[in-house]
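One chain comes next, on its own, written as structure tokens: the form predicted alone.
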Amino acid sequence: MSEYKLELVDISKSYGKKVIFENINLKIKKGEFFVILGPSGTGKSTLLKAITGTVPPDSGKIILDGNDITDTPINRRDIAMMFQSYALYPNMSAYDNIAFPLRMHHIDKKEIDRRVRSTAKMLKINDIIDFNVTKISGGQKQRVALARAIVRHPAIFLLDEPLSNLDARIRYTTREELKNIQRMLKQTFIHVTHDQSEARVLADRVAVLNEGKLEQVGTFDEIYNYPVNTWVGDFVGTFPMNFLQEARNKTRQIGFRPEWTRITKKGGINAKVLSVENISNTAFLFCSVPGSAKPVVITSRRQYSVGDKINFRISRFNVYEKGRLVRKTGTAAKKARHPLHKTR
């Protein structure tokens, strides 16, 4: 028996000339947490709605449980799909809401019963369930759409940024609740956002998706650390990495993280403080650096002024030629010969 719950076989999707995604393939494991990362418009959504069968793809094939359910109607596909929007249906009680799948597929009323006030439970909101659903909070809201997804017992769960309309500190709570709820329930979860905290918080492993090309699947830590291409590292992270020109190879740019950097009292790399950004007790400085047209931001615990002058060394990096990752580095990096502060 395979080891995967779903997967993807060079799945393309097209409007008229406008590739939504190409040749995309994915193995997602059973009672994964999997998160599909990417800016908006890059075709996250679109997957989903192919994986349920709301929008057949062009080519390949989707597996679910070893069976290829690429033509497979969407009523025998057993999923079940959260989205953005929550889709409740405004006439009726949190309960109504969550009981209408199991009501369509002739479920007894005892059983229907059973199992809406055992969900409500587990999600916290059976105090709730017999208000409209016009007028409990937005995560309430979210938590009854959640229960109508768990309540049918579903193959698979699709969440399609499910989070995205709740207030940040509710938001935190909720994306944790939401993890908890998966292992619980010991089920495959697929989770579209573009917010890098979900994919990291969520997620057992991310797939990071760009302009409907899936670039790099991995653990978040390891799209982190080691990002395949330049895009990735620019885009993964609460800032860019870093890139530098390498100073004997003019195809090739050292990646760092701002926390893999330390200011020293010479030597190092030269740079000049642009700005400085203060987040919990670490300064963030956005650098002008000879040779770099963008700022480079690296870490200190102590305060600088815009203007003032500093030396800076790199403990760790990786190399990228032509703006794919060709050597990767850990922290022993800091003994190895260094291709940056060799010329400064």
Ligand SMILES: Nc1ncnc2c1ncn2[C@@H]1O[C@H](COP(=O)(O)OP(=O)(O)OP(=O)(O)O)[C@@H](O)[C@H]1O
Given for the second form:
Amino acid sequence: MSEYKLELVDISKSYGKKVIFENINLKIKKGEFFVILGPSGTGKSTLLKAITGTVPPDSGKIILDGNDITDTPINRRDIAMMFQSYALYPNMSAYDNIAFPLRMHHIDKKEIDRRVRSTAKMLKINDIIDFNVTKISGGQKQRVALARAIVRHPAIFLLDEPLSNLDARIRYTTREELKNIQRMLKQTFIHVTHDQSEARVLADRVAVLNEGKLEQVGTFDEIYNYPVNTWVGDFVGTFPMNFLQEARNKTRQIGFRPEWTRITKKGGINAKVLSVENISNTAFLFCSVPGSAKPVVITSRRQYSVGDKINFRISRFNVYEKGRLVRKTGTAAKKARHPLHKTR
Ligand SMILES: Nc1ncnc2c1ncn2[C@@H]1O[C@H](COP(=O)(O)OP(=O)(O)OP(=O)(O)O)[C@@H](O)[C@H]1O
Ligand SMILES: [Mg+2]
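Let's compare: the form predicted alone is above, so bring in the form predicted together with the ligand.
Entire complex below, previous chain first.
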């Protein structure tokens, strides 16, 4: 038996001359909550459709539970997918929508009823289950679609932006529920999103997809702390990673997160506060720094005002050479002298 639930081996897909994704290699472990994170239009949905078989890849292999399913017909792949656009059957009740995949598989009526009701209960839609799906709210539709995907006990679940149509409050609670459901079912989930807070909260591991290319695969913390290149550093994080050119080396950049800095009385780097954003107890100061075209974001416990002149030190940083990570500095190296600090 394979230790992996799903393996994508060198899969590629183009529409005409347009490459959607190219040579994707991924190994997803059993029982893993795996998140594919990427901006809009980078091929996330197409990648999921390739796994289900609705959009077969041009080349490469798809292995499920150690078996090559690349040429297996869609209806014989043991995969449940929840589409980005719910795709509920209109003029059917929520109950019938959820029961549909079970009826397709000719499961016994009593067993269908038992499973539909227990799934609906788990997702807290048992009170609307007899309603026509055109009469229920967006959040409820989304839960019905989710129930329809999980009712069948498939080998793997693919969820395409399942939370994106919910308002912020419901999104947070549903996100927690989704994580609990996955823990309860102990099944492998592949969840696609452009929202990095979903990746942070839900994922055991994250794959960052950019224009059909896998940039980095790892835990959210690994990716946040050690982005493999400046693109990932810029994309991941509430604020982009700061990049400053090294003084003596034009191809080298120092990359650091806002919270890897501290304000000092003198020395360090001179900066001027351009704007301030407060998140809980921390002030995020957007600063202009000589030699940097983009504002640098640093954190402070104390409040500063726009126009204030400050000095800060970088306590932790990564080194990027021509945009690629070449050196990591962990918390252990907090006292490391920084090439941008003024000696005094
Ligand atoms: N049937 C198709 N024919 C031609 N191009 C397509 C087709 N389907 C998708 N594309 C293109 O492939 C690219 C990737 O689309 P895809 O839907 O996979 O992106 P996505 O990452 O899921 O985006 P979003 O976050 O907006 O859902 C887009 O440029 C899209 O226009
Ligand atoms: Mg999509």
